[in-house]
Every structure is written in structure tokens, then in C-alpha cells.
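A single chain comes next, written as C-alpha cells; it is the form predicted on its own.
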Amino acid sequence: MWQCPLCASPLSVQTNQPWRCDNGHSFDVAKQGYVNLLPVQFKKSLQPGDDKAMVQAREAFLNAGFYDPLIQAIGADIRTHRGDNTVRSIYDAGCGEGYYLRQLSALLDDPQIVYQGNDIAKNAVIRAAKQAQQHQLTQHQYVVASSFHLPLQSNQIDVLLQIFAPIDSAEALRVLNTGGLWYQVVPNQSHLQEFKAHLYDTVTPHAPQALPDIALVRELDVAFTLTLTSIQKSQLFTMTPYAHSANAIKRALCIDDPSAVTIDFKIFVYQLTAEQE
């Protein structure tokens, strides 16, 4: 199901073994088990994507729990419009630590759906490949590569999640298969309200809208509020782009505010039809 990001062909996995494609393209197996698909010429800086501070913020956040109901709506919905027999793929572009990806799986609870993701973060993608191997889960596997340019083959994937990460809504579409299910998630009109009432003089709501020219199947709202220590505050805040807008003042006043913090999310669930191949 991957191909070569440098001419598209489709790659030769064998465990342990570096991946191959045959027009003589190689890419080695990292000791974590992840694989770097990220030509030098797809990278915009030496190191793109999410930095140190920032993954290790998230991966303690959420291994934590915070955002649960967020993964745990997901997977009710795959199993009421899917069933438990007709899944067998599931990415997540943008995977980041992996988290999302480890929760599905233990929720789904089948041994026979692969799960598999990329991110354009090299440390991210080790941090989900070790956790990976930490809790045994063999039919994960990571790879370093952009979502604008996805390593996979056309209509592989029965269910694509997109949790916070750009993605080319064109490749989202090439890689899944004819009634998959793509699951956007994006922050709904009062997500993390409090910490941009400090931030901003003026609030202005997040107003999500779904993409145009895809099938559209439905909508989901969760929202929540969580009461969290200034330490979780702090792993909250640098998971956001504020951390790297907001000053040091403004960046003190979201943590130390006491109040809970509100959590809204929005996800658009497109389906593939067979119009749309």
C-alpha cells in the first residue's frame, strides 16, 4: 500500500528490511520502526513541522485523557456506519504522537485493521513509533512524510482521520477507498474561548465550514470544559499556535486564569463516492 514519495511506484515492505521500490529507491528501518518518507526537496526547513516542546506538551496532555470524548466519538461513529467487519485500514495524516491512532485501536479492539500514519515532525513520528513498540502494537506503522504528498497508493485507506493537520484535500481523496470515510477535525465556535479572551481584544469565533465539492455525510459537536492544573495549562497552551504568537504576559495570563477551559471541536465526515474516483 506505500509507494516511493520520490516516483510514486509502489514500495516493497519486508520487515526489517529497508523499503524498495522497483525503480531501485531505498528507505531504511529506524530502530523505533518508523520509516523516513521525506525527500530533502519536500522540506521547507532543516526541521519541519511541530518542535520538541511542543510534542512532548501534547503527548503529556494527551495521554492524560483530556481529549477522549473527541477519539471516542470518532470510533462510535466508524462502528455505526461501517459495522466491525467492513474497516481494515485506518490512517491518521498528521499523526503526530500517535495517540489518536493508539486510542482507536484499543477502542475498536480488531486485530485485523491496520493502523498506520505520517507526520512531517521526525520527532513526533519516533515518539509514536516507540509507544508503538512499548505497548506491542504490531500492526502499527509510522512514516516521516508530508500530507500534501502521501506515501500510499490510490485506494488504500477505508478510513482517514485529519485531527488539526493540513492536508491536500486531492491526496485525501486518491488514497481512500470507494465508500471511505475522512473525518476533519477542526475547532468549533467556542474552543479554547477563555484562553483567547487574554489573548485578543477582540474574540471572534472559530466558524468551521466544511470543504466544498466533497460528499458531505454528516456533522459532529463535541464540546466539554476541563478543569486543569497551570501545569496542564501550560501543555494545552504550547500545543497551540498561541504558543507561538502570544508574549510571555499574555502567555501567563491563560495559565494562571483558574477558570475551566472550554473544549469544542467539530468534525466533518466526507465519504468517498464513486462519482467523486
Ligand SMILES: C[S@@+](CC[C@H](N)C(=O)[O-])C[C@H]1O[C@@H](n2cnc3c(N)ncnc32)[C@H](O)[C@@H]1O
Second form
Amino acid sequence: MWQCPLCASPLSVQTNQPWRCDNGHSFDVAKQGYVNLLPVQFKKSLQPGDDKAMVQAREAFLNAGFYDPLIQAIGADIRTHRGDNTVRSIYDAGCGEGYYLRQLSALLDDPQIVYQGNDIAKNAVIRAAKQAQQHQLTQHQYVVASSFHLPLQSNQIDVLLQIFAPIDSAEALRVLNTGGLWYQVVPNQSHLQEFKAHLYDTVTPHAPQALPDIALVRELDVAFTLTLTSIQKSQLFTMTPYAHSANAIKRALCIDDPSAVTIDFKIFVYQLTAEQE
Ligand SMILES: C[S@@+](CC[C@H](N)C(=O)[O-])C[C@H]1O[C@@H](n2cnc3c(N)ncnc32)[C@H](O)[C@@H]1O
Ligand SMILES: [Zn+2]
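Rather than the form predicted on its own that you just supplied, could I have the structure of the form predicted in complex with this ligand?
To see the whole picture, the full complex is given below, headed by that same chain.
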């Protein structure tokens, strides 16, 4: 259940009505179907999160299916370990334009599951909500909110996704149900190594580390190479932080390089045990 960002009471959600809490706070549903649960006083900048160019590049690149092996690995893991039809809620923190929730709902094909996500970037949430509308995914809900203050009541999420996005780990544990799974996806050592070779004088690969003090139940590695056109490479480049840090010359070197690009993901799978609650 969603939680009021102003007073932490539950929000009641009714079709075509603003979301309201018992203390009189109310949040309009935008025409695209999303709700803004990031009060202006909690915004640290005018347009927090990824900018429009990054969101558009990611949407084009992901919708072409290049990262499908990642969501297939997560979907298979959910089926193997929670294939008992007890998953009712899947939440994506820092969901971007919603690609992974759309793919996961197609993979799991279970109308009993509710898919919800937040992102701090309003333009990303607009795209997530619009695409859910276009695909008539009525069990999907998207909100603008920070993953450092998740607008969710405690202990109700069965599967939490955190894919290349920040989160407050205490918040992640707070919203999970006992037995809930948390998929944290981070770049692994060889991720985009061909770009890095152009961007840095020396590349020192470092292994990602799991969070301490949280029950790590599995680590999954998903690696493959992609042969991309320069337009697709430009999309991939634009959706990374290098889009802001690299100069035009380095960007061109990455995009014009004809080599295949290495994709290397590490998935840490944590589970909330009764002792951790
Ligand atoms: C690299 S993108 C990944 C998006 C999506 N998970 C994916 O893999 O396609 C990182 C996302 O985190 C969002 N983000 C950054 N800080 C955030 C915060 N404090 N709360 C929620 N989202 C945040 C950005 O706006 C962006 O959409
Ligand atoms: Zn309230």
C-alpha cells in the first residue's frame, strides 16, 4: 500500500480519484496515470534524476531487447525460488521508464501480481506510466518519489528490484515482507570495458561488493557481448554517467569504435529473514 510522503499514513487509491490519506493530504493522478509523491520541499534540485535525453536513449535501447538476458535471469530466479504463487507485489526502485517491470510481468504472466515503481525523475515516470497505459498493463503503478524515502507502508513487497539505481538499504529492508527477495543489479568488472578503454588512461577493474549485514542468498553473473550500430552505441553511451563526464572527442571514440561491447552484470540477491526485521 502506498504511503503519504507528508505524514506516513496509508494512501487510499481509487480509480480516477486523487490519492488521499486520512490527514487530508491528496495527490492528483496525472493524465498519463502516474502520481507525484515527491513534495516540492523534498526536492534537492529542480529536475532531479536522469534527464530527458538519458531517458529517451534508455527507452530506445532497452525496448530493442539488448538487456533481456538480465531480466530473464531475474525472472528465472523468482520462478525457481518463489515459484509457489506467493509473489503478489514486485517493486522497482529507480524504475526509469519501466522496462524491467513490463518485461517481468510478461515473463511471469500472473495477473495476481501488482507491479509498482518509483523514480525521482518525473520524465522517466511519465514514460513508464504512458507505456503501461499503451500496453494496457492495469496492474502497473508508477510514482515520482525518492528511493531514500520510499512512499510505501512497511513489510509488503515480495520482490524488490534495484537496477543500476541508488536506494537506502534500511528503506529496502523496511518495505520487504519476511522472505522477500531484493535483486540489486550493479556493473560487474568487465561492464562496458571497451568504452572505459577510451575514457580512462588506465582501467582498474574492481569487483563489486555485496552490502554488509544483509542476508545475501545468491550472486548471479550475467555477461554477454553486443554488436551494435553507431546509433545503438550512442544510445548506450547516453544512458550511462559517461554522457555527462566524457568530452566530445572521447564520446566519438567510444561510439565509432567497431568492436563489440561487453555487458557484464552482477546481481546480488538478498532475502529478508525474520531476524533482520
Ligand atoms: C542508471 S538509471 C537506471 C534506470 C532503470 N533502473 C534501468 O536500469 O533502466 C538510474 C535511475 O535512478 C534514478 N534515480 C537517481 N536517484 C534517485 C533517487 N534518489 N530515488 C529514485 N530514483 C533515483 C534516475 O532518475 C534513473 O532513472
Ligand atoms: Zn498525509
